[in-house]
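Shown here is one chain on its own, the form predicted on its own, set out as structure tokens.
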Amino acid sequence: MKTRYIRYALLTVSLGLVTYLALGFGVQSFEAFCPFGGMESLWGLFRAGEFSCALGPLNLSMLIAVLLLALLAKKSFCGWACPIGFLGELCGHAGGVVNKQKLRPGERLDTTLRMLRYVVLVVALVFTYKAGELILRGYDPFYLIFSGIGHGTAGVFSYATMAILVIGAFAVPMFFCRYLCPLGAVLDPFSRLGVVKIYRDESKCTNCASCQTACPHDIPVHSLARVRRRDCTNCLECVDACPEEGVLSIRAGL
């Protein structure tokens, strides 16, 4: 519990940061600091040598960086610093309080839908290339909660949309991060070879499942020695979860 009140704490500060240029303070707007924006604006350079819409170079800068951080530390800008997986997080945990049997599709199903994030991503990418506008704005819940489903949206399927993950975040931890984050498809493969992982001693370990089941993306940490899932985001649930002392370690290596 104790890494998860230094993770927590860094993420409010995250949220806090966000949620203050949303409201219209600071020299930015929030959107200078999302990451998928750099994806975004790539075609507009490559085309026109400029940035698309509200795109700027903050954003490829803060792409850059994460995919950086994925090859060092796997997904971790995903559970240390960003605010969607944040309040994803969250109802996740509202939803176990509501309901302790906390819904996980099964195996077959949860690796077919977790490709719903690729189809999100080559969607999102197509319309705004063609359109040279952010016209998906609409449906990204970056968007819609930072701006009050604001500008650019297109009203009731915004509400919609909305509606939807945020249901599905109640239901299933981490749906959107899951099943349809875009961002998340980019990081999929820098996050595989990821240097900084969590590592099991085989000797140790009771294979309780204790670390899969806190787990937010539900990986069996139990049965791998080493956990090179894509949607690993080494937020140390696992390792504070885990009965017994020195089974579970985060360590640099191939």
Contents of the next structure:
Amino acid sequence: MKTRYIRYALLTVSLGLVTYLALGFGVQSFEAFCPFGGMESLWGLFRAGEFSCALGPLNLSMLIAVLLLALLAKKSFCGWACPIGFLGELCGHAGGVVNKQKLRPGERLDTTLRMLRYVVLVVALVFTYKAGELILRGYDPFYLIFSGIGHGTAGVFSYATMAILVIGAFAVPMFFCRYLCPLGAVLDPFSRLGVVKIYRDESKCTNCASCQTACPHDIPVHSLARVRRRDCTNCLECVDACPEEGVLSIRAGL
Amino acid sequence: MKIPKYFVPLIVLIALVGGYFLRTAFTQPTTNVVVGSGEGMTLDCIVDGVKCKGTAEFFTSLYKDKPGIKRIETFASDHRVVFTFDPELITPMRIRNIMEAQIPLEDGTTVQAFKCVSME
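Form predicted on its own already given; the form predicted together with the partner chain follows:
Let us now look at the entire complex, which starts with that chain.
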């Protein structure tokens, strides 16, 4: 069975759970499950022993879980549980159906744009720490989508942000995750150290590049002995796409 | 060491479930207003409308100068409020009435900002 079916099943459960909470059926807020909220709450906890805004202990415990997970299996959270990544991936597939020639920025531009998520991370943390409120939530797709551009958003600016993110998601694969996700920036150094990763048997590989085509993050798996790239989510799309038996496998190793 | 493909979803699930249960280790309030001193009875409420630090601070301001209230802790992510109060000076029903009271707006209209969903 294709791994994608299992992955999409897990992602659907995650998306369903967040939607269920966002519709007000649970006691907890849907925001309580966001690991990045744990990052945003650190200063408030350190300074006053209180959580900022709508954040709570679950944000912090989810952050710890996701960081440990990244050390063990890279950005598996992003590929297997994040509802925003899932929506981005679905938009990317839909965009690929309409426009077969997906927009793929050149390597240099792509590398430069990927640095934007560090800028987003710094801006988000500085503003949140200074104000004690999630004042950038009006530009956060997770909050905008599941709150229905609700309480605490920034009116026309929030709509403009959503429009840019939706157009971007259809045009460039994994647009938000690639260039703007601050949680991705937090996970990057942990993901580099991730123990469980994809290995390639160079003697069997035909360099057909099916793996790179299948990879949501455009990682050139066919040119690597092992995938240490920080963006790898261990989604296993490359393993499923490889036409040769046993070339790509998932292994534990440093 | 080669590992089966299904190891990845398995550890993702374990991490997320573990993260969920780990939350009890970090319980801290969003706002913690201490009015008086000493022990008292506690009232644990789920309040619709307590959803961020701003609404939590506004919520606690409703009880400013109300006799019998000793401490109010709000947990915005759970929409939860824990009161410590003196039962000889204020009753749980009075506490509920205060939070559910109509609040006058600048344009002369009123609005109910909070609704008590449960009390224990």
